[in-house]
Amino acid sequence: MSAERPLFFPDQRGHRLFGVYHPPANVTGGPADTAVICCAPLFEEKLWAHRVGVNFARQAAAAGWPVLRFDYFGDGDSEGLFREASLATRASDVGAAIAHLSAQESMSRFILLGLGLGAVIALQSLARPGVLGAVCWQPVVDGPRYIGEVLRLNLAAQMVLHRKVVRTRDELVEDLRRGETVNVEGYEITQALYKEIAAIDMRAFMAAVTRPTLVLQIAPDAATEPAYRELAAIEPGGLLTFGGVREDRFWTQQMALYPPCTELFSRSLSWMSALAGHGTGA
């Protein structure tokens, strides 16, 4: 296996973004001119899903795919503060990752892969030049519901600190609407980010898809969530592929390192190979 390389590259405003590049182990396993760009989720979901993301990048690289994992502006080891970033700036960072791989690794085609809010960011970047399509792992379907669940974590922290809820969820929302920030597990949520997440409607995203997109629901059993059944019914010109895989919610707190997701990885890689014209998809 070729050695993965940590690196920094500039975003469109000149800030340094941190990433790890996984060069392909061979040139025959995957299309040499097509790279995978991993779009991470936000909040603690990024932390808990990190090992699965690394495992996927290494497996994809071993199969011949160049892969870039990176931290958005305001996240991880990249410059900036979390409160200074938004979904829009993170989508812009995907463009910076594309520019870096184009200039430094001679890549001309890209497949975006995202989990949760990272899948939303991938879809926001789908129309960028050179992007062939996107793989969406458990995308956020209902923005208002999702951000409501995030804010509930603040209430849980209040119970630990004060043994009671000092600020209700409605009061936290009102704080955000006044332009204040709300701290959730150390992440300062701004009014702008709150509004962006609350506006997410995955059904509208799917209906407007212009490039091939694979959506995989991840659940520990075979039951399909109602919201994902609705997504599966959308047919934007034959561009949407929907499926489900059995895995625990590895983007939530784990007591041990989560193992490689065999079915999730194989379904994703097979579809990517078919999209890039290299092999047969699922």
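Rigid core: the largest C-alpha set superposing within 1.5 Å between the two forms. Keep in mind that what you see is a predicted model, and the values were worked out from it rather than measured. Positions refer to the first chain, counted from 1. Compared with the form predicted together with its partner chain:
Relative to the superposed rigid core, the position of the CA of Leu47 differs between these two forms by less than 2 Å. Relative to the superposed rigid core, Gln254 undergoes a CA displacement of at least 2 Å between these two forms.
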Given for the second form:
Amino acid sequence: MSAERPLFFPDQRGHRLFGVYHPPANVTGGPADTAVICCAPLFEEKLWAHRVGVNFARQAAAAGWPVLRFDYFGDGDSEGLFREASLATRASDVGAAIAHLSAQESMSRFILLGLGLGAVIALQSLARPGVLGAVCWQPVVDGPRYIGEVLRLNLAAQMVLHRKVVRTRDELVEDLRRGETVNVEGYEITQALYKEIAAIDMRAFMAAVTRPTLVLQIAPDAATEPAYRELAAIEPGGLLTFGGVREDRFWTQQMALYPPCTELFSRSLSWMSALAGHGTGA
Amino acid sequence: MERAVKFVNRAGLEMFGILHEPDGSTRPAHRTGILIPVSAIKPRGGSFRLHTLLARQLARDGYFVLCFDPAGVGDSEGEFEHKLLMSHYLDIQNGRYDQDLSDASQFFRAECSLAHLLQLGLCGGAISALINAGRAGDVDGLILLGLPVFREDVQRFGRGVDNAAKITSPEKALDVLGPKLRKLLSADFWWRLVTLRVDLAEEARLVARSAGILARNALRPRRSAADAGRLTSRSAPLSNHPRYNPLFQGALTRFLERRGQALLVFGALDHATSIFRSEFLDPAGDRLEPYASQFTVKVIEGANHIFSAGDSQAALFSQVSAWLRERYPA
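Form predicted together with its partner chain, following the form predicted on its own:
Whole complex next, starting from this chain.
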């Protein structure tokens, strides 16, 4: 049997959260005193990206990093329903993951690694005690635009069902404001989640970071997206590092499956090793 | 109660799953387990956690449920070569997950001392379960959601989706032709046509295919006496469509010949539904009659391929629960 340990741990309200702990390989001088906590994205992005997250965790563990991947309350194999969770509950779940690793694995130093909305959740948790920094893979930069694109999927579903749009995007937003949920590919979006995502302004986040943060734009070509160019111009006291890696957009449905993500993994591991004071580590 | 489980498949790779166990005691003779494989490439919980939510309900109803990741998927060991997604879909339709399903079945039976073993799958999970149940003799029941009877057409890669090939029934053909005829009365259509914003080649393919299906149906000879009799695993394929999966019909008939019980649930909005009807159910006709007590087909109105709408899920869960209560009371 492999050393990977599936486990359940409690969130701050006592719900069972599911996770997989990857213990570090015994690497001389390795970074075994600093755990990596993976913050998953939401919606179907979580599922498309799952295996890349598994592959990263296995590679990091082989390089000597302890890694915890886990499902937020309302996601994956954790308790709760999607509509009962918000970005705030998910950020709180990161705190529960830290508490679990502190209590069960005697860890005191953490690096948070997130993709998409998971990167936002990681940044929201950056100030927690023991967190050294964060690695943000393709963070959501413009919340209103992102949630607008999510709601557009509901319109596409209406076209299939009714052959026309019977509730426009503005009407869906009105439904949310009235406290109804909107179904997007099976996920019931609530007013609370909508408002939290719509309020994301990554520029403000970046200007306020208090700990070292690596932001990687992931795109199949080398061009930097305008939104990321703006982020790269922000300079909060030398704490931010920006970069771009050429990889498929593995968190959405792609023509091919499981890109090896060699550049993404090595850039992330190198930066983490420098942050934790353990050489290149990649 | 849910717990994580691991077992090793015949290739020596560690497989991963979540086992949902019913609360309270269960009668040994009624211990029924439902094994849920992945649909294709997404982890064991399925799109929007459909498998997980269904598993939780079934555990509340008194059933053991194991959602598991085959090799290379989710949290299990194993690798895939970097390949086209549609090639992987084709691999699944050719039985890619068959051996892992057998290994999972064996583990599940032993782990929970099951009296009955069922498999439940959606789309690729449905064809995987059916192929396995047709080959292995230890599956008592099947719950197949959105079962595809066609295989991927990998030859078409790079040439877009072949929408015309999805038109296989007169109902679907009328469904396509009706709106197109109505469009002829629309000024907007003609404006789009003269400004070259209509894909004439695609429109022509869809109209020609629909007209061909209607003509074929009108000219099709009525069933002859030679067609009578039970459909068996030795019967000729009921469809001559080039994408008809040769494994599908044999697996289903072998399973039914062994007195297996099958519930098939489709969404009314799913292409797979009309294809299943036109390529299998309608041509089989009375030849399925001997299996009538074993074989149930349900179509949920307003549901798509993955049952993503809330009311579709509720209807699906209700159908599955009712069928299980009747056939395999917990």
